[in-house]
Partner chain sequence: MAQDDSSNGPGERKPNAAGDADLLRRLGSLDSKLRDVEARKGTVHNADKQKPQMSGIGQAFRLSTEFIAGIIVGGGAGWALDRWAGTRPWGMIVLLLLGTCAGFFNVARAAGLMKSRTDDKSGAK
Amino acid sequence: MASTPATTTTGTVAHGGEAHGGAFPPFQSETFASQLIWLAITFGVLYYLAAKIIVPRLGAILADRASRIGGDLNEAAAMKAKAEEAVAAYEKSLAEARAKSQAIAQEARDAVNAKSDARRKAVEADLSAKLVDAERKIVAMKTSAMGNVSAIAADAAASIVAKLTGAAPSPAAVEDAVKTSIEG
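Throw up the structure of that chain alone, the form predicted together with the partner chain, no partners.
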């Protein structure tokens, strides 16, 4: 590639240092070989180090961190699941306990009711027995009282008749009369 003439700005003095006095350095072909060789050397070293050390090491660092974070996240999720499970189990047992306590209360209530029922029935039976007894006694008293009543009435009638008529009636006639008036 032929070197092009100097492209200097106006009013500048060309400082010739190279063989072509003020030529354009990027197009000076005699420098090409040197630059290419050194570029090959330095870039080759860089590529070798990058491939053997830098890329593997940095890749490993980032992969380690990602797996660590991933592991931690998974653990967090597992812990969360366990915590939720525990909450669910707790609430379930709470509900169970509540249900059980209600059942127990219900049982107790039923027992008490049964007992009071039984007692009531016993008392009722007792009372009705006593009632029957009392009725019997009343009937007995009544009959005996009624018996007395006819005797007293016969007495009273006899004395009344005696007083009224001056003659004492026969006891049989008085008895008859009392009996008819009571019955009729």
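These figures come from a predicted structure and were not determined experimentally. Here, rigid core means the biggest group of C-alpha atoms that superpose within 1.5 Å across both forms. Positions refer to the first chain, counted from 1. What changes on going to the form predicted on its own:
- Residue displacement note: residue 35 has its CA displaced by at least 2 Å between these two forms (rigid core superposed).
- Once the rigid core is overlaid between these two forms, residue 148 does not reach a Cα shift of 2 Å, moving by less than that.
Since the structure above is the form predicted together with the partner chain, I would like to see how the form predicted on its own looks, so please show that one next.
What comes next is one chain alone, with no partners or other molecules.
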């Protein structure tokens, strides 16, 4: 007969036909002592590794990180202060530039106003001189015209009297009559 694996009601068939029986090995009361010893040894080794190697390394990493972050914060604060100084310097130079440009613009306006005032005064002086010259010419022309008016009036009066009366009046009488009527 061929050998068949043996089966039991309390176990399972294992390789090679052997059956294991009983409870789950960690729960077997016969192995508690050895399991507790190995638990203590494993815990002690892990505690030693954590206390002597892992925790110091993590502490060093955290301290390095904290110092690096602190340094970065200090550097950022210094850069912020420099940026604020740069902004203040920029605003100051901008204010100075505005004031300087306003001063230059005012100087330019003053120069243009002075130049236009000088031109205006020169034009006014020229016009005033031309006005005086024109008034002088008008007075001269008026005087000349008035001088001619009495001669023209005398000629016209003599012609009128000659046509009306048929006799020519004397030039002295005509001049006296014209002078009397002009003066008034």
